[in-house]
Amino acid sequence: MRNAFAETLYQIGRQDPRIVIVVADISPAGSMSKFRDEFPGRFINVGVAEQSMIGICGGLALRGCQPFAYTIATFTIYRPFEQVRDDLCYQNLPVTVVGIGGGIIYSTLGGTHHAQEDIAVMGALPNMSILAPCDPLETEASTRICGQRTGPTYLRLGKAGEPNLTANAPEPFVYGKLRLLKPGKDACVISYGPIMKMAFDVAAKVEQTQGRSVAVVNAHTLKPLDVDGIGRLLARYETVVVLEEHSERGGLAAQVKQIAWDTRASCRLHTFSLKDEFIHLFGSHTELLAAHGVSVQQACRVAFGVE
């Protein structure tokens, strides 16, 4: 996803001279080499100065540019949160705040690098939109949308090596709308971001063991959320599962529960999110997700009775 973002930004930057990238520290800048080398006047590395990164982007936007602020998710939103709120959202500026490694993808680096509550934090900000693509193809589509937006956007990305899951999706990527990735008649799994691979694995296991038909739906736009679309899913399917790599507070699962209450949904609704705690475990991404109770096995067992 990181490379897909960098390549897409380079492509739209060749066509639109308003595109500017501001990075904090050198670690994420390697994939931006094409943009940096061809457009040195539109590439700024502020070093370990995230507040300056956001402030500079705000100033560039006021001068007619379309800036992207880019670094690891925890540093692109938490360290400069006041600047994101006041410089970008308060003035409704067209700045894309790009967070690499959303969720707990930087598993072995510990809580300082885990953005497990970022959607709740950014979603609470007026004017802020949130996009969380699930694969490199959706990352390209999301980046192009961000390059045309007129207000602030949080673009939540994975890291690297994510498989393409949407090449044969029956529906296109549309900002603000749910996207059907796999049709199904009996049950539905809703997810977003790189954890979408788990949603496909859950659907495959249930279909193989129970013969049920399971749809997979992507909620790639978390703000504005497709409330009507989720309401229709809750009304259509007897079992709905939400899988997300985010705290149980303020993420997609919490919002789906609210929609279920508001619409008096009668389906069986199961949600699997990160726990509201810091888990001090040194392990892989998969191991840390499992420690939070988010796994194919847990979802299949609790939601479908499949061991």
The other form holds:
Amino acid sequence: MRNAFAETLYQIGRQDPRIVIVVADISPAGSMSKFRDEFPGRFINVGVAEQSMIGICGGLALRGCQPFAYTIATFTIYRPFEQVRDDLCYQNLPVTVVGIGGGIIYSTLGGTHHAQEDIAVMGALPNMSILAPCDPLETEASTRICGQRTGPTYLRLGKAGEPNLTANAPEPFVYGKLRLLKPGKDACVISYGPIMKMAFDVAAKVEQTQGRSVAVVNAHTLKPLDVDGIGRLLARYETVVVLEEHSERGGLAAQVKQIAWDTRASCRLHTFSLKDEFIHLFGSHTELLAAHGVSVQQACRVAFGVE
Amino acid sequence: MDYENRIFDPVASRHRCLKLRRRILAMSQTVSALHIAGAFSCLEIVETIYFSLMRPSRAGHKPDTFVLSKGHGSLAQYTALEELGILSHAEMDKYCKPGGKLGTHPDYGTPGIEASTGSLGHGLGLSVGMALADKINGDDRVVYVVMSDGELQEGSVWEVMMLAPTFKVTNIVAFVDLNDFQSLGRTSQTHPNFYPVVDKVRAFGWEAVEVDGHNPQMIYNAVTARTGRAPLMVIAKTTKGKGVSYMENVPIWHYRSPSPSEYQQALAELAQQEAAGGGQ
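Having displayed the form predicted on its own, please output the structure of the form predicted together with the partner chain.
So here's everything in the complex, that chain up top.
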């Protein structure tokens, strides 16, 4: 995803002189070094100084630029939180704050590098939008959208090497709309971000063992969330599952539950989120997720009775 | 920079400052509290920037920019904008009232307000971002930014302080309103190792100069005489509450409105200063 982001940014930056990249001492992945070499004036490295990164992006945007602030998610949004709130959101400026390693994908770097409550924190800010693509293809689509937005966006990315899952998706990527990735009649799994593969695996396992038809739906735009679309899923399917790489507080699962209440949904709703606890465990991304109950096995067992 | 089209008139400047102080005092009588002393301490700085330094739109060029990073000094900015005709009298009469646009801290989107401020330590970063954009776009614009001395305790200020000379944003002129007061007392007592401030600023690569912050001529000279080889920071020594004897260096006036009798006394003092040739 990192490379897809960098390549897309390079492509749109070649066309649009408003695009400026502001990084905080992070190596310019892939095509970002091409951007730096071709447009040195529009590639700004502030060093280990994230408050300046966001403040400077705010000033650039006040002058009509379309800046992207780029570093590891925890440093992009937590350290300079008040700059994100006041400089970007309060003034409603078109700055994209890019968090690489959103969620707990930096699974061996420890809790200081986990953004497991980022959607709740960013989602609480008025004017802020949140995009969390699930693969390199969606990262490209998201980055292009960010380059055209008129307000602030938090772009939550994974890291590198994610496979493409959406090449044959029946629906296109549309900002603010759920995206059907795999049709199904009986049950539906909603997810977002790099753990989308897990949603496909749950669907496949249930279909193989129970013969039920399971849809996979991507909620890539966490804000503004497609509330009507989720309401329709809750009305249509007898079983709805939410899988997410985020705290149970203020992420997708909590919002789907709220929509279920508001729409008097009668389906069975199972949500699998990270616990409201820091993670003191070092291992693979999958192992950390499983430790908080987010796994194919857990979802299949609890939601579908499939061992 | 080309200042030929701006004529500096020290007498007019002094009289204008008295006029703005009177206007701020009048507004103080419409609200129960306001940051009057901090507005008085930066008044000559703000007046000189707006009336003698900033270049308006001119053929092929966009206007210079002003950011009040010490947003609580907004009355100095609002009254200057009213004097320039950018804010209407009717709008000023709705200061801090329902239906008005003017609050205690300036809001982006209000006529003449180019950045939302109020939380200290934000204005310099925004200003450097603007100045960088002007460099990218090849625009000849100067960004003026006014900070407080207490604000220099914010780490975010020093992040940007390191960066601005590195990025060679020589189109930025920053002021520190060094009135030596913050909410809990004298800044020189709470942070004694911070002085002299001018040395710290120079150590970070800025061109820096100390001036009497209530002397428009010195402020004007400091800016127009700069070398332009580095961003400029003017350390302006000021008096909190300047112009009204009972407010000067008395912390309670950080956020208090004068009573009717105190208001009359303040007006009388300003009248005396006017009769004596414009104060100071």
